[in-house]
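Single chain ahead, by itself, as structure tokens, in the form predicted on its own.
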Amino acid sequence: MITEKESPDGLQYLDITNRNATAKIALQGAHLFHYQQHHNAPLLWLSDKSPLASGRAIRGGVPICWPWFGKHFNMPLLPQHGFARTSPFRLLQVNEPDNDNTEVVLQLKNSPESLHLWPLHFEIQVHINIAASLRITLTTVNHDSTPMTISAALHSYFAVSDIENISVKGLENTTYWDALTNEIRTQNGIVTINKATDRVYQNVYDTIVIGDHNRQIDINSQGSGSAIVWNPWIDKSRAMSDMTANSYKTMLCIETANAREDKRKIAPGKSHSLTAILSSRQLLQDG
């Protein structure tokens, strides 16, 4: 079942329930900000202080970073992570093939506002499948007469029990850029988080696994060769208006991406798809 709703602050969204899960998708930014399998804890983290308001970016869920990730490479005053995440998308298609699956397709095309920021003609479609697992595909189509180069990310915020409980496998021996120190390093063993972390890993093609006390989260990707691991830790959480001082404890971002060396060049008339497949399962407790 799909219901169109609006928050008190004017954010239009889709409220979805099927036999497997519930979800909420804002038309602004094609932003999935809730996904929860029945009888399980939410997979995605959403800040209690994030405004669900028209024109404001949502802190949590899965923001769409496009057509650039982070700061624009030569125009740093342009919006961080591009303009897609605060742009109004058109609801293109809704499909419920059975009681277990809900498919939503949202579309964004170039506009006078986008051409002012990024002077290229494009179409992006975001396909979201709500089922026993969550599948999100961001497809970019180049409608311009010249090639376009994009970087992008499906900026997934995962809900965790406590950041110091988690371990991340699948990035061992992988090279990454540390955005906090501007150094290139190699991952030694599994990833644990005990301080502010902002890393862009390259040549990532295996499943990434978050181990978290009594739950395992699997992150699979297609059309991606990079991944971002981010946690703001204490000081930055306190400094951000849409997070609390303790927000860092219950969230971890692991983003399916085309970032840095993994940016993609799309020829006129061609397309590129970036897909994240997210699933979780409860682990048996000892005793």
Contents of the next structure:
Amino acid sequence: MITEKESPDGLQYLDITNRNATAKIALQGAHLFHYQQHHNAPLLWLSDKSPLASGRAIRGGVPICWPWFGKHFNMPLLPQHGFARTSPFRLLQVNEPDNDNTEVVLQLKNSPESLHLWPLHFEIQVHINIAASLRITLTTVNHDSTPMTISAALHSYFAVSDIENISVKGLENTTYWDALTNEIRTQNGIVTINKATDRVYQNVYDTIVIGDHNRQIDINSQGSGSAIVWNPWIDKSRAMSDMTANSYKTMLCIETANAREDKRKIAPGKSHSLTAILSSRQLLQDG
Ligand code: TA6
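Counterpart to the form predicted on its own, namely the form predicted in complex with 6-O-phosphono-beta-D-tagatofuranose (TA6):
Everything in the complex follows now, all chains and molecules, and the chain you saw is the first one.
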């Protein structure tokens, strides 16, 4: 079942329910901000202080960073993570092939505003499949006469029970750029979080697994060779207007990306797709 709704502050979104899960997708930014399998906790984290308002970025769910990840490479005053996440997408298609699956396709094309920020003719489509797992595909089509280089991320905020009790597997022996120290390091062993963490990993092709108390979250990707691990920790959590001092404790971003060295060059008339496939399962407790 799919219902078109609007938040009190004017954010239009789709409220989706099928036999597997519930989900909420804002037309602005094609931003999925809720996904929850029945009989399971929400997979994604959404800040209690996040605006759900037209024109305001949502803090949580899966923001779409496009056509650049992070700060613009030479115009730092442009919005961080590009302009897609606050742009009005068009609802292109909704399919309910059966009671277990819901497919939504949203589209954004260049506009006078986008051409002012990024002078290239494009179309992006976001295909979201709500089922026993969550699949999001961001497809960029180059409608320009020149090659376009993009960096992008499906900036997933995962809900965790306690950030200090989780482990992240699948990044072992890869190299990462530490955004906090501007150093390149190698990941030795599993990732644990006990301080502010902001890392862009390269050569990431294995399944990333978040181990959390009694739940495992699997993150698979296609069309991606990089991933970001981010937790703001205490000070930044307190300082951000759309987070609380304790927000950092129950969220972890593991982002499926084409970031930094993994940026993608798309020839005229060609396309590139970045896909994240997210799923979770409860773990039996010992004893
Ligand atoms: O993905 C990590 C990151 O680039 C961090 O540096 C932090 O800025 C985070 O994204 C959130 O960015 P935002 O623009 O959504 O506040």
